[in-house]
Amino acid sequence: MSPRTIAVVGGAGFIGSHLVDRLLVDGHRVRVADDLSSGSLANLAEARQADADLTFDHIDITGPEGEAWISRHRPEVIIHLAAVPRRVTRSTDLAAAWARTLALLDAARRHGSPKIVVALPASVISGNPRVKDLPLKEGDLQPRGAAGILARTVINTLEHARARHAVEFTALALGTVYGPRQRPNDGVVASLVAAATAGRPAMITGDGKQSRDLIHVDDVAEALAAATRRGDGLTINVGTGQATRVIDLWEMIAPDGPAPRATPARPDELARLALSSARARIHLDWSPFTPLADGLDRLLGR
C-alpha cells in the first residue's frame, strides 16, 4: 500500500496512541490532534522518537483552528476516537462530543477528506442482550442511556453525510478494550491489574457475574487500520465473541490474591456482552488475534 496522510483525532489517548504506532509501522503520514483532556503526550513518546512522519497538535478540533488543521493537512482518512465520551458526568460532555463529530464531518466535506473512521463503545448501543443472542451481531442498534443515543445519532449522521456529501465512513463498535497505557480508572482490566500489582483486593460492583467482551488494544488498532481502506458504509463489531465474567477475570489476574470486595451494583449495569466478529472477518479481513490469557500475562509481566 502506498503511504497516505491519516489524521487521528484523540491520538494521544490509550487507543489512539497504539493506533498511531500501528499506522507509522505501515509508513503512513500521521497527523494527531488532541486536546489532552484525557490523553497524554507520554503515550506518544515512542512514536515521537521514531524516524517517522508524525506531527502532533494540541488543539480543540471544534474551534476555528480545527478546520484550519484539516485544511492544512488535507488527510485522506480521518480517524475519530472522541465521538462518545467514555464517561458522561454532565450534559456538556455529550454536547462537546457531538460538536467534535459535526466539526469533523463539515471539515471533511469542505476540504476533500473522503473517509471518516469512527470508534464507538459497543456497550452503549447493544441494548441488554439475552444469553441466547450472544455473540451479538450488529443488527438494529439499541441505545443505552444518553451515550447510546449520541452514538446512534453519530451513525445516522455519518449515513446522511455519505448519501448527501459523498463522505465515506466506517463505524467500529468496540468491545471492552484493555492493554498497556490504560489508566486504572478507565477500564475493568486496568483497575484489576492495578489492584493485583498493589496486593490489595479488587473492588467489584455487584456479584461480579456481569460479563464483557475483552479485546486487546493491539487487535483494536489493527481493526482501525483496516477500516481506513475497507468496510465502507458499515457499522462493524470489533470483539472476540467471548464473554468473560468480572469475577473470573480477577481469578485470572490474581489467582493467589485476596478475595475481591463487593461494592453496590450500578443501576444501569450491562449484564453481559460478547460481539460477533463475522462481519469484521468478511469486510475488514480482520479477526482477533490476542488470547485473553496472553494479553493479561503481558500486562502483568508473567
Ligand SMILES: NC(=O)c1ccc[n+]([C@@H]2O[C@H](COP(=O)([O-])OP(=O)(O)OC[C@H]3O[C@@H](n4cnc5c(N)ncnc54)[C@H](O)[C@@H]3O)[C@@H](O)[C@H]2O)c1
Second form
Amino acid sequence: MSPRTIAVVGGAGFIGSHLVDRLLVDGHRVRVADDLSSGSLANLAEARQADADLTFDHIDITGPEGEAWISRHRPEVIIHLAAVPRRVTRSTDLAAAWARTLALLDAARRHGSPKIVVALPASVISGNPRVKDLPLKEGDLQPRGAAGILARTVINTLEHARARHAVEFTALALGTVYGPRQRPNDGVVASLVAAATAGRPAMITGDGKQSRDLIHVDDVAEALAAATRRGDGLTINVGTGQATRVIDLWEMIAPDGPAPRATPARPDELARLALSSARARIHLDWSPFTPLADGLDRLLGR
Ligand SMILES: NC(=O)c1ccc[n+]([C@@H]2O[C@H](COP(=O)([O-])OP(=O)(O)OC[C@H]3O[C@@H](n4cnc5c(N)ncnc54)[C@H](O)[C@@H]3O)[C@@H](O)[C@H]2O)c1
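What about the form predicted in complex with this ligand, after the form predicted on its own?
Now the complete complex, all chains and molecules, led by this one.
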C-alpha cells in the first residue's frame, strides 16, 4: 500500500493516539491537530519518539487555523475524532461540536481532501433495542438524547456533503471502546479497572444488568484505518456482537474483589447493546479480533 497523507483531528485523544500508532506502522504521513481539551501529548509520546513522518499542531480545528492546517497539509483523508464529545449537556456544546464537522467538511471541499472518516458512539443512535434485535444491524438512526441528535446531524451533514460537494465519507458507529490510555472516568472498563487496581468496590448503576458491546481500541484503530480506503458513503457498526453485562464485567476484572456497590439506576440508561459486524466484514474487510478476556488481561497486566 502506498503511503498517504492522513490528517487525524483529535489524534492526541484516547482512540486517536492508537490510530496514529497504527497509521505510522503502515508508513503513512500522519498530521495530527488537537486542541488538547480532553487529549494529551503524553498519549503521543511513543509515536513522537519513533522515526516516523508525524507532525502535531495544537489548534482548535473550528477556527481559521483549522482551515489553514488542512490547506497546508492537503491530506488525502481526514479522520475526525472530535465529532461527538463524551458529554453533550448544553445546547452550546451541540452547536460547537457540529461546527467542528462543518468546518472540516468546508476545508476538505476547498482544499481538495476527498474523504472524511468520522467516529460516533453507536449507543446514542441505536434507540433501545430489544433482546431479539441483538446483535443490532445498522438501520434507521434512532437518536437518544442530545448526543444522539448531534450524531444524527453529523451523519446527515456528511450525506449532504457527499451528494452536493463530492466529499466522500465513512461514519463508524463504535461500541464501548476500552484499552490503554483511557482516562479512568471515561468508560465503564476504565472506571472498573481503576476501582479494582485501588482495591475499591466498583460503583455500578442500578442492578448492573445493563449490557454493552465492549471493543478493544486496537480493533477500533484497525477499523478506522480500513475506512480510509473502503466503506464509502456508509455508516458502519464497529463492535464484537457480544453484549456484556456490567456486573459480569466486574467479575471478569476483579474475580476476588469486593462486592460492587449499587448507585441509583438512571431512567434513561440504555438497557442493552451488541452490534452486528456483518456490514464491517463486507465493506471494510474488518472483523473484531481481540477477545474481551485477552483485552482485559493485557490492561490489567495479567
Ligand atoms: N471512547 C469510547 O468508548 C467511544 C465510543 C464510541 C464512540 N467514540 C467516539 O470516538 C471519538 C473519539 O473518542 P475518544 O474516546 O478518543 O475521545 P477523546 O476525548 O480522548 O478524544 C477526542 C480528541 O479530540 C480533541 N478535540 C476536541 N475538540 C477539538 C477541536 N475543536 N480541535 C481539535 N481537537 C479537538 C480532544 O482534545 C481529544 O484529544 C469521539 O467522537 C467519540 O464520540 C468513543
